[in-house]
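Okay, so here's just one chain, in structure tokens, the form predicted on its own.
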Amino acid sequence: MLKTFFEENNIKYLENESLKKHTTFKVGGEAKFIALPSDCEQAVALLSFLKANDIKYYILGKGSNVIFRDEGFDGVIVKTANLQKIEYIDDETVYAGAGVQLSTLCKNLQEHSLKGLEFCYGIPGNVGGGLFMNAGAYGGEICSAVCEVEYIDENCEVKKIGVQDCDFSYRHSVFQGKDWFILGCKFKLTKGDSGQILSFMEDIMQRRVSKQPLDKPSAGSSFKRPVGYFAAALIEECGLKGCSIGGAQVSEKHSGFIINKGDATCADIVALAEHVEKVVLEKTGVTIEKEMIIV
């Protein structure tokens, strides 16, 4: 039934696909199907079909903040990777599809001498995931440039929502509490000097390379920043730097990252994250919370 639907609607799909290939942590079992709609019409048709037939599904972006359990996902992963539209509406406004990688968007904006999102350069996610999590780095958050988000609501109708109604805060947005599918976003930027923007982006990337374990699979920063503290400093203070469970390890380069040493399972990563949370709470009285989403 599903394969017939995909083929009749020209929706690209993968069957019995390892989720290790679709997350930056490189863990997880198989997905029964991964569907990749390439435009709004395909996404609406797909979500309508899945809902009408009560088929379990999960919406996935770049997979840079998600890990899937070792038993896999017995349903349909709806992946946004093919929503790649970038359209300049005017000199300072651009629409970017949910599947556009943040680094790709930053480079495109730099080439058009537009600033406002350059702090996102090097964040390993895409536009949809960035909006969902209100991604941020080096003092900036993606919400600062958002004008309007286009999405499919729970009734499979295409809607738009202004930034004032997105409920953005630290690593939070309205999308986290809704059965919505982000299609893309209209960003408002400002004119700048292309060379200066590029220099800033290159500086950010160099800082990332020098401080973060980018040579190992991870989901980026593993823990949210507790109010008044830095998670990495608390973890290091508790002597957890380098701590391992199975193939998962608290990075020796940056203790805010849990990395996959090469053979980690989802169970290893979850167990290590929970151990870190428990020890930090016991030794410092501070609660830290996992940033990665476990499906």
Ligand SMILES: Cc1cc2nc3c(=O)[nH]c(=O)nc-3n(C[C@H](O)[C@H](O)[C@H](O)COP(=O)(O)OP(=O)(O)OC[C@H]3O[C@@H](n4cnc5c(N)ncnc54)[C@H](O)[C@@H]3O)c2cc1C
Given for the second form:
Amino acid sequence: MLKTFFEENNIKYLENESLKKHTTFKVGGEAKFIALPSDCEQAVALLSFLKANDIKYYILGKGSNVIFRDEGFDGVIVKTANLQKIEYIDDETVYAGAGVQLSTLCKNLQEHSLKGLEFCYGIPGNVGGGLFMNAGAYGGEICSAVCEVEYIDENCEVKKIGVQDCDFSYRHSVFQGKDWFILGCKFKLTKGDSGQILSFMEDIMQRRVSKQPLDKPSAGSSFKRPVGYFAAALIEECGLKGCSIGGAQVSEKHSGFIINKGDATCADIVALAEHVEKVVLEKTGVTIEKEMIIV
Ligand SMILES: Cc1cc2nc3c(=O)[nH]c(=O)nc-3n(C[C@H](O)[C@H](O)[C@H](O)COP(=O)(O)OP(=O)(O)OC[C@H]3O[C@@H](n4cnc5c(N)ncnc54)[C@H](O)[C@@H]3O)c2cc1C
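Having seen the form predicted on its own, the form predicted in complex with the ligand:
The next block holds the full complex; its first chain is the one shown before.
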């Protein structure tokens, strides 16, 4: 039934696909199907069909903040990778599709001498995942450049929501907990000097390379920043740097990152994250909370 639907609607799909290939942590079992709509019409048709037929689905961006369980996902992963539109509406306003990688968007904006999102350079997610998480780095958050987000609501209608209604805060947005599919976003930037924007982007990329274990699979910082503390410092203070369970390890290079040493399972990562949370609470009295999403 599903294959016939994908084929009749020209929607690209993968069957019995390892989810390791679709997340930066490189763990997880197989997805029954991964569907890749390439425009708004395909996404609306797909979501309408899945809902009408009561088929389980999960929306996936670049998979840089998600890990899937080892038993896999017995449903349809709706992956945004083919929503790749970048359109300049005026000199300072740009629409970017949910599947555009943040670094690609930053580079594109820099080439147009536009600033406002350059701090996102190096965050390995897409626009959709970035908005969902209100991704941020080096003092900036994606919400600061959002003008309006286009999404498909729970009734499969295409809607727009202004930044004031997106309820953005630290790693939080209105999209969390809603049954909405982000299609893309209109960003408002300001004119800048393309050389200066480029130097800033190169500088923060250098800082990432020197401080983060980018040679090992991970989901970036595994824990949110607790108010008034730094998760990495608390973890280090508790003697957990380098601590391992199976193939998962608290990075020796950056204690805020749990890494996959090569053969980690999702269960190893979850067990290690929970161990870290427990020890940090016992030893420091501070609650740290996972930033990565376990599906
Ligand atoms: C090495 C490394 C460094 C990182 N550095 C940073 C950093 O500096 N700052 C930071 O904030 N994060 C960082 N991250 C985490 C991650 O890149 C961000 O959270 C990013 O915003 C996730 O985007 P994504 O496209 O990968 O989303 P995914 O991981 O695919 O999804 C995240 C959530 O968003 C939902 N989602 C995705 N797309 C849509 C959509 N179109 N509509 C509705 N829901 C959607 C998913 O269902 C999921 O719940 C890092 C990760 C890694 C691996």
